[in-house]
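Heads up, the chain below is alone and in the form predicted alone; it's given as structure tokens.
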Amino acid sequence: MASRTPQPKGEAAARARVSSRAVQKAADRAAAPRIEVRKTYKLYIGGAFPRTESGRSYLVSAKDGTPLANACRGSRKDLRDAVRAARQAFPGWAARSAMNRGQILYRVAELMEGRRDQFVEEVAAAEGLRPDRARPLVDRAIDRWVWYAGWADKIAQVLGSSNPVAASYFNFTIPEPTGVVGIVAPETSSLLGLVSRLAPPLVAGNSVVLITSEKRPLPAVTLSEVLATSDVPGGVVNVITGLKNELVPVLAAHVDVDALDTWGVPDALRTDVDLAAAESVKRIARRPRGVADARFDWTDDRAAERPEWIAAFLEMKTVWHPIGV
């Protein structure tokens, strides 16, 4: 029987006063509260999520001040890239058939629907609500969309006319997408706000560039993932998150951006903006007059269920075609 080596005792007590010290580092990283490694949300753009070419990030927080991610803090190119990505996918997304984009629109409710529990989460922090205020205001906001992808293959039909002419011709107004727009979200409706601006264009064979709510991008970045996972073509809806008034200037003054929506462009940007998005001639949305972002209630279907959002965003085209040919 091989016997064993005595130690000394000194290194065995030394052995056993390291092992107890191990033991209760072990113990007190247990009991004390873990640090949550904090998500960097990317940007979405021509269907990827790259980093900002910038480098740069900024905390968003929740209502009561509570830190929740680092959100990307767009610039210039990032902007610039945006918009190239969203002219190459106009093209294909306007030859669609409307009720082919009413499909893919339905989509993006399903998958919102089965994201709805993190949606919830997210508006609720965002807003300073609880979880159930927030609910409703995610189940409108997947229902609004819902409704405005109906309108896919219907818009056509209520704006379009065939016109009586004093000559042997027929003559068509046909309404066509406008090209590229950018959308400035709305700032205090995290999520039912920027569905009800966003949706109408998309409808209309449009394609997107949208710079979300500075202080509460998180729902809008969620939707951007839901967009990336659905059937809608990379670069119809590119997400830039950032500084409004960094971005909104350079996207009002980007001479392929076809037309603005100005929703949520700050009071102190408005006339600045209106003035560089007339130097190319951009159609532009507004809120309608007197009517602040804070106070609008986007609950209200009545005042948020347009079809005439998707009017403005649609261009009216006559053709005259000879009869018997």
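Keep in mind that what you see is a predicted model, and the values were worked out from it rather than measured. Take the two forms, superpose them, and find the largest set of C-alpha atoms that agree within 1.5 Å; that set is the rigid core. Numbering follows the first chain given and starts at 1. First, how it differs from the form predicted together with its partner chain.
In the core-superposed comparison between these two forms, the C-alpha atom of residue 168 has shifted by at least 2 angstroms.
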Second form
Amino acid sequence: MASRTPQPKGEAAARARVSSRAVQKAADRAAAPRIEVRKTYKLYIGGAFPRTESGRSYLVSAKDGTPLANACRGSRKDLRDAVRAARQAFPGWAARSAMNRGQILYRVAELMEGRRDQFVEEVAAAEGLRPDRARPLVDRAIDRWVWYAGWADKIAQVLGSSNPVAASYFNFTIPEPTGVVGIVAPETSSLLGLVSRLAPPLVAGNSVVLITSEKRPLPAVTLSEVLATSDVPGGVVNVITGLKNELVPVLAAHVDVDALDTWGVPDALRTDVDLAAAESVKRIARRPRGVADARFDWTDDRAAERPEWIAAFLEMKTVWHPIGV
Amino acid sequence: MPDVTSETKLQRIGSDNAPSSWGLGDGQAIPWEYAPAPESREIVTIRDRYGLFINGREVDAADGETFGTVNPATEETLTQVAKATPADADRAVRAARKAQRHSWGQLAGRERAKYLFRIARILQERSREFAVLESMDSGKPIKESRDVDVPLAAAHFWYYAGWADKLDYAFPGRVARPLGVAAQIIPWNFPLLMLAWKIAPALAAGNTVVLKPASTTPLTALLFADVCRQADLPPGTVNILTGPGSIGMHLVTHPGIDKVAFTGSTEVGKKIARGVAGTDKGLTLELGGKAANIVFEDAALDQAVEGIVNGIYFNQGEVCCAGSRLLAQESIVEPLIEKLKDRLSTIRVGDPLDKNTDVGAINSRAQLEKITELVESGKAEGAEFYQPACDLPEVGYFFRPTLFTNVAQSHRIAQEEIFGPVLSVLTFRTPDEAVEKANNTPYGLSAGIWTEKGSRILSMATKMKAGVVWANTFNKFDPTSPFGGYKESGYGREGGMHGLHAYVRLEDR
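Return one more block: the form predicted together with its partner chain, after the form predicted alone shown previously.
Then the entire complex follows, led off by the chain already shown.
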């Protein structure tokens, strides 16, 4: 590099000199293995990526036991912060026009498409799959956003009604979002299951606090990075990783959470979650009777894409007005 | 806008000589007499004793025990009804299960429809009998039971009858299956109407039911058992258990029940939600309310006054969706209150069976005590108390229409559901303040909006956290119109296509 060869003269010569040095540097680097820049997996609260306030983490391993990362072991306080952020974000998100909400959720699909390879790698590692088996799951997760995004400006027409009351009144029923929805994500399907539970309350106009899969949380964290760079406003989705035994009871008992999706609640916690939810009359969307989380086939579009799952997080409002002159 | 200053206006309100549209002063009794116009009791035969209705037959409670049901207007015990035991509840659930599996649940939708049409017709044919019995057992004025409760109950059966064979069109792309056996627990404020709200959609969808009426108002449900027999409804399709609240809880936690539907207080609703915790039982709750009736300065005031009166004094205010908080825009609060007081002086409180009666008897002594206690708290907390000078009957549980002005949001009478003829008046300046105050409650059942401005109606209707919004009207009900709450007023809807959803399981076609 510093050899004393005869120097060409002039500007062009100087440029050539620099470029030959760069080529040499690159060659040297290729010879030594590159040190990978690892990602810190953080929480996603109010549009920011804080570490857990508790300062705790837990080791996430691949299915074969290979350590993958230290994930945040979120705390009660993190959850409360997330609920506060979700409550703040709710009115703005609910007030978006249906078409706008649909476009924003479609945009999430666009951005996921751009990170397809990263998701394939993470899902493969999390779920112990070969990349060629993980790829269809990622593709399906992207397609699921598209399917739900399209519902944004249609669900009110399917679920709403104009009601022929037996007196001189104009009477109609329209769906409105419930509010802050707590989601306990499926434990097994780290991305496709997660997206399938997250998209319905979002397209309905709710804000969400999501507890990820405990053992397979990393694709969810990457999804939160997608959400952060999409047009989904900060606070509309909040993502907490950690131990379900610690987090789920706090979410279920929080009085500012209006509804729960309990799909991923461990069986041992089920009754306690229902009891806690009863205290503030929370709406609960349950896993259908007889369905096991670990065996549910999220790639079955007919079973895994349902407008009822949007409806579970909608309130029906009926308005009356007299007809007269 | 009135052309007087608020000061003189206030003096007028407080003055006995103040002129008004009725020519009445504040607090004066109505100057003309109404001749008594009692509805005949003859149409109703009340037996000495009633049993439970299980598997199509009237049976005594397992231990033979009974309890009395009282006419709240006379304090007389009308009759004795069977007091169901857990063993009776088990029998009723078994009967319902058998009917669901082998008779009712096997019928084609179009056959179920015909039974429900029959029930609707019989209710219409026997409407006066039901109305009189309802008024005697519950204390509600005959004109309400005759013109509202009974016709609406029949209309509910009529409406859902037509759905029984059209479920495929209610849930496009899906097959609606019945849930099985439903436990239904209903309150005492609209005994027959709530029975209809519960039973009609359940049967239309192919479920069978075990219904528990409120312990103070069992009689129209027991008369309905007779309607089921007249309609030749397959035995076990409808079972009726009279008894205490503990029988309701026994049903809620019963393993043979697939679905629970409850209308009543938020406190008991939470207990019921705890009762089904950890199970796959379906649950719908229609709970309490503390509705705001919001009157803007551009409202048609006379119409608004009628709406306010209907909102809070209809059915003695014993209505979950009652407009118990009046939110009046500051600029019109004085003329509005004056008109309201004027109108209150014409309200007739008394014999529920008198066709002129507007406000009947409070349903029970316990409820009267609860209302009295909350009204005392309103006085003690400093709100301004007003009642018209009307005579009350000497016996019976009666309470004068009551108005509190200068109510603060923190007062108990602005926060707690009173379930009586008591209106709390608060004020606001801007629409945003009205929204803030209206939604400042854990409840979210209903709301009222009074304004002549269409765009404001739609904007306010959108901002109300309430399942039913009445604009320039109040307390209107219809079988086609979904009804139910936001927040702690419960979940699920009754009425309309949405009311079917609570009674079906959707499967892939």
